[in-house]
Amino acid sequence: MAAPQSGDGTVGKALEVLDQVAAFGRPVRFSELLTGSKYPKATLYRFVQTLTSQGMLSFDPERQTYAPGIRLVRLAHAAWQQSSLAPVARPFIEALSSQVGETVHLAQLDHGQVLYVDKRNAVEPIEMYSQAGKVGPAYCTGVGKAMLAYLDEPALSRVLAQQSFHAFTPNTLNTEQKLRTELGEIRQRGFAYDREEHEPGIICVAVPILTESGRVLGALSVTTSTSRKTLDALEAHVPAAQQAADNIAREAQSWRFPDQTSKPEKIGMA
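Can I get the structure for only this chain, the form predicted alone?
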């Protein structure tokens, strides 16, 4: 989930608390939330109680812990069905993974981050960070760079301003200028690489999923480890990945996906 913008008021603050709970990846005690919270104890407690009463958090009285609630799960499922490429793309990424024998990721941009919305493992899966529902950096992942390369300049500048450019590995592109140079190369060749830029030993080729007008819907990647294949060998799967991306884009044409890189329209008061 993207961080709320300044000026979002009570709703934005409540979403920050939800993000904080979810980030633990396990049920969490109030004292743990308080340790990492920027809000005073009374304010945080009020948010937690409101979120719990609304079903967005659940409370275990025996363990005295909070976790994402069932109502939030229902909303997440609805978002997956209505705003995610996953339902449309699933048969195509399954077929692609079976064809190439490697892991296939499906991702979309979420306010400057990569949101992995689906994943199909190879017959012999390898351990890696990316899982459906996780977010990752856009500037140093194959799917992220494949999407960034096809944004228009205003949208690209907004997204780049949100990147940390932290060097995860010696291969990470850790400045905006280095990334912009690579994005130009991606547009020329039509696909992106991940050269162990986010995780050591993990490489991929990635292609954008574009509408007929060139709007970015998402991206998919064929991913493996350096212990199994070289990047040159992986590049042989690019045509199959591009065909899958074209099929997904064609099926998605009748869908209306939210534009994750633009600011919401301001509605004036009557």
The other form holds:
Protein chains: 2
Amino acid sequence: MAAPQSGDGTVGKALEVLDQVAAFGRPVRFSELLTGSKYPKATLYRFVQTLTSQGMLSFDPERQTYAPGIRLVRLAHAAWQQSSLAPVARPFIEALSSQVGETVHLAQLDHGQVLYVDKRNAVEPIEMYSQAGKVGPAYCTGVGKAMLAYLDEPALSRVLAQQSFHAFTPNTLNTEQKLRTELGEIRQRGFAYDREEHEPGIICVAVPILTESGRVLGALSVTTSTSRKTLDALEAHVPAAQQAADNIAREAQSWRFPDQTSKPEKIGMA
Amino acid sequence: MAAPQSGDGTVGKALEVLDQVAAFGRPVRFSELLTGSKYPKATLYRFVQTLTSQGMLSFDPERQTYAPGIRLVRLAHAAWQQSSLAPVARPFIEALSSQVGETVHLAQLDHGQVLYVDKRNAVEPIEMYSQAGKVGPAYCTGVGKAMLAYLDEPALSRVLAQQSFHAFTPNTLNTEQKLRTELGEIRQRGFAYDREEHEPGIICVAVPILTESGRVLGALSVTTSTSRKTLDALEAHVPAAQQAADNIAREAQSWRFPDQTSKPEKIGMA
DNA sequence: AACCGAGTTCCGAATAATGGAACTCAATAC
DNA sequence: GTATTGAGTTCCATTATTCGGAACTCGGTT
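The form predicted alone done, now the form predicted in complex with the DNA:
The next block holds the full complex; its first chain is the one shown before.
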């Protein structure tokens, strides 16, 4: 009992294979997948066949390689629109970015990792998937820590178990203990710093986006480099960021289901 | 081979459910899914549970609704980068767009539909997933017809069987017969027109992107509105579009497997 | 208190997944 | 010209999962 780590049933296994292909970051041969797969040849083969016939993988017959399929792009369009904060948050992020003159990131938690769902760069024109969909570590980024700080204990320990605690820089909080202490401070302070904990020279302040009931929806950060600003100077933008986060949370809640009798189920205080 | 509509095994069924959720275009309750699902309650329930626990669906506990999950966004990032033409094609598309001063679309075929994987708008700044991931009909768009014209017969008839042939406008080719005739003309001519067949007032010329062996990779179109240009005037841009398509095809072939050589990937997110 | 319907759990029967082994078919070696 | 190798593919009896009808739980309504 208690499945080791992978998920539920056949579907979970198939998706695991899909992740493996995606993790390669390039088209991959069957044999490459096989070495490094927990499944025997025939089984892996069936999974790959199924996924390909479903369009979740694409097969290049000329090079005999597999890659994540375009069906995913179509599905992700729906996911991004509905399940991510991005469509709701975009106007606020743009306003915030131009107000503070720095890059703003919008992120959510996925599988214990930080997933960037939108980005507004102050200087250069916006790019595409190149950032939306990108992932980063949760334990050493501003947005990651801001979200972790507001998880409840069962969820938090689940996520912490998935962190690598690799020390990217001398400032990285590389143990669960150090991180937990920091998370407490973040809760008290209301926002998180990134003091060059992930990349040297990159600093940010980040605030969580929370529902009224305190559930973590995501986080946003104002990012810059040490060559442009100090952390103290960045901190001046925290109120604006918190304002934006509040607006996004409110929009996200009142939105969804324009139909029906929207019940004014207000709890808490005004 | 030739599975009627549903797919292979348990995984296929689960993905079918995923599609159903995505098709709603908004967060959806379990009971809504149930009416309109071919599966009995208990079975559907298990699928939804599995998909949710896998992050392919997200569940909003406050509203008791399901939506496509953010794990899809992460997977799609990989798909877009590897499996789509977009990363390779982008510079050529930008060049083409600014050269001709019109909107350029890049599309691929997915499940018999046109899937737009990139877009370069000549006038306003670029948006995001809002277009990448969007789908359209194959039988009445320029890019769709350009791709269909170069499919081999088995693939073509498979795709044609999936078309609705709904008449969006008076100009829509709304039978397989009419379409097949048109496809022949496209093959002879080398490019496709859209004569307001999908949206009134919208016209385009489209060229296929083909491998040396003639396999269809995708298509690109130069689009405008009847208020700006006539079809004849648009036709002047066909050579430039064909040039771009050739360049993209060549790049796409020689690319793949930069092999070994470590990745000098630029990062920068905090 | 009885009812209702959405959501959830149960469990024996039915079905689909499993994986060792054998096969195909190139490319390379002898 | 034949043997060898290994990636990719198929087979099939065994085994583990999925299936789904029915029963249950739990708010809210009559």
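Numbering follows the first chain given and starts at 1. Note that the rigid core is defined as the largest set of C-alphas that superpose within 1.5 Å between two forms. Everything numeric in this text was worked out from a predicted model, so none of it was measured.
Annotation for residue 246: C-alpha shift under 2 angstroms between these two forms, rigid core superposed.
Residue displacement note: residue 225 has its CA displaced by under 2 Å between these two forms (rigid core superposed). Taking the core as the reference frame, the CA atom of residue 57 shifts 3.3 angstrom between these two forms. For residue 36, the Cα shift between these two forms is 6.2 Å when the rigid core is held fixed in the overlay.
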